[in-house]
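This document starts with one chain, in the form predicted on its own, laid out as structure tokens.
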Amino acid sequence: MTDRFISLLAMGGTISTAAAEDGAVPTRSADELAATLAGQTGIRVLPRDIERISSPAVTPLHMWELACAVREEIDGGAAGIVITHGTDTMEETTYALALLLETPVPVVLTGAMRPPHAPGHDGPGNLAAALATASEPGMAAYGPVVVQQDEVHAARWVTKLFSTRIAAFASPAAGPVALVSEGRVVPLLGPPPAIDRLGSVAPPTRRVELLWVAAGMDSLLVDALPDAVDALVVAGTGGGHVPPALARGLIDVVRGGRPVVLSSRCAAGEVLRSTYGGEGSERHLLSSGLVSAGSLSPLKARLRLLFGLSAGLEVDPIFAPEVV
């Protein structure tokens, strides 16, 4: 036996569920999940409940205090951190951990496409693979990943790709950073080259809100945008493109005072720069005053809005071409 332990920081979820009337909920404890892993490896695991909730009602203040207990985890002598979360909003908490953290260890997020009560239930596995690169000290350098079905995304890049699949998760932009086979990590990639995390963090304070393009909008839902909202991100089509109409509503919105952060809905690829004229092209919004993300998934622009102007920082340097 050695004296290395892995943390296991349960946040509820489709791995943690239990069968009920009304539909599956999540009941399990992190050290009932923990029991899961007993005999299959040699590195202690130390269980902590932080919640029990589904992912759908996790918040951006969960995060932070999610952070937090990373953090207290670490600076207590943990080789490595397993999370168990939920699914649908998995990608958005691993992405927010690389904005809040540094990981001098391995930072993994895993979960379950199907419940226990189900046939194939995916959960024990995942959570073994979770374990498994947690327990490898490089994957440290790539910050928190999402561990599912045998495959290691890095935060930047993974997204929930499919609703109800197994393998429901991928990184359109990338692939996988690394393979989990026979108990070891296989990497693939190194690390991404761009610094996720903020230069100065603080709890979420700030309102930002996702807007999301479609043909023919409109700048009917930006005019009516409540003075509670502190910034917007916007989904554009393609490149970073949105309709004339809505053009002349968010320009409005930025002149007023209030951060427009211009991302793409498409799955991969970045903001164009330079290409498209016209209003509601990429040109005419960046010129006008709209931020660019980026590569940036509409998702992850909005937490590091978030994150980044609840810090007090400003949001050209939050969006600078070196970090998106």
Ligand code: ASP
Given for the second form:
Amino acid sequence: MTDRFISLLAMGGTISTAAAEDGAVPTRSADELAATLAGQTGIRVLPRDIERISSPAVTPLHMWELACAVREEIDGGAAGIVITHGTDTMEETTYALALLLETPVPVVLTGAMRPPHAPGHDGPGNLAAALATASEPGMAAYGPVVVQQDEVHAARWVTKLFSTRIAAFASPAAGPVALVSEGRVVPLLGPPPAIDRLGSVAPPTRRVELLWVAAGMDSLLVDALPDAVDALVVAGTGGGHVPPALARGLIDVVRGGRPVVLSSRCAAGEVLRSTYGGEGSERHLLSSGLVSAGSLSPLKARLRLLFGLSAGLEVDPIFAPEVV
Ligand code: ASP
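Could you present the same protein in the form predicted in complex with aspartic acid (ASP), rather than the form predicted on its own shown above?
The complete assembly is shown below, putting the previous chain first.
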């Protein structure tokens, strides 16, 4: 045993559930989760309860509060941070932490797909792999990561690809950045080239909505956009395209003074800049004032815009080509 310690912050999710008559709900504390690691490692684990909620209930404010808690733990001397969290929105919380935090030590999110009372519960294995990752100082350079099924995924690329399988997570654009084997971290890729952290940060106060584009969609919804909405992220088709009948409405939103960020609904790849012409093409939309999300997924572009605007940043620097 050394003086080094890892902070275990518990947010809830399937990893912390117990069976109940009307379905599994998060009940286990950080202490109980830490107990599942007993004797597995020489490093001290200090548990701390943050929330005990299912991850669909996690809001940007929870993400902000979690970032503050992580900062406190780092300032308090933690050599690494493990966060247990529901898998449904884990990619969003991980990316929010990448926006909000400097990570001089590893910050690792993990969870479980199968509850503790189900055969093949994956919580203890994921937690042990997360602890191994958080104990490896070199992983700090990757920023916040997700560890599931012995794979380490970077915040910018990770997504929950399957709704039920235990191998639910993937990074379609790049693959995992490392593997965990026999309790050791085996790097595969270097850290992502772009820095996700925002130039300044603040609690979330702005409202950014997400519009998923489908064939035949027109401007019905965007023409009725409530005043409460500060900005919009559009998940366009392919390289960043929308039906002609929707393009007009989106451009009206921009002309009305509200930012519209253009991303792709594809699982990986960039928004094009200069390939297609015509109404609703990427050239038409970008030259009409929409801003490209680059290679960020719609979910992550929304958080980037939401936290960036909340911190008083302008939309163009938030999505500068060198950071997206
Ligand atoms: N519904 C759960 C949650 O995200 C699923 C999970 O944890 O895997 O909290």
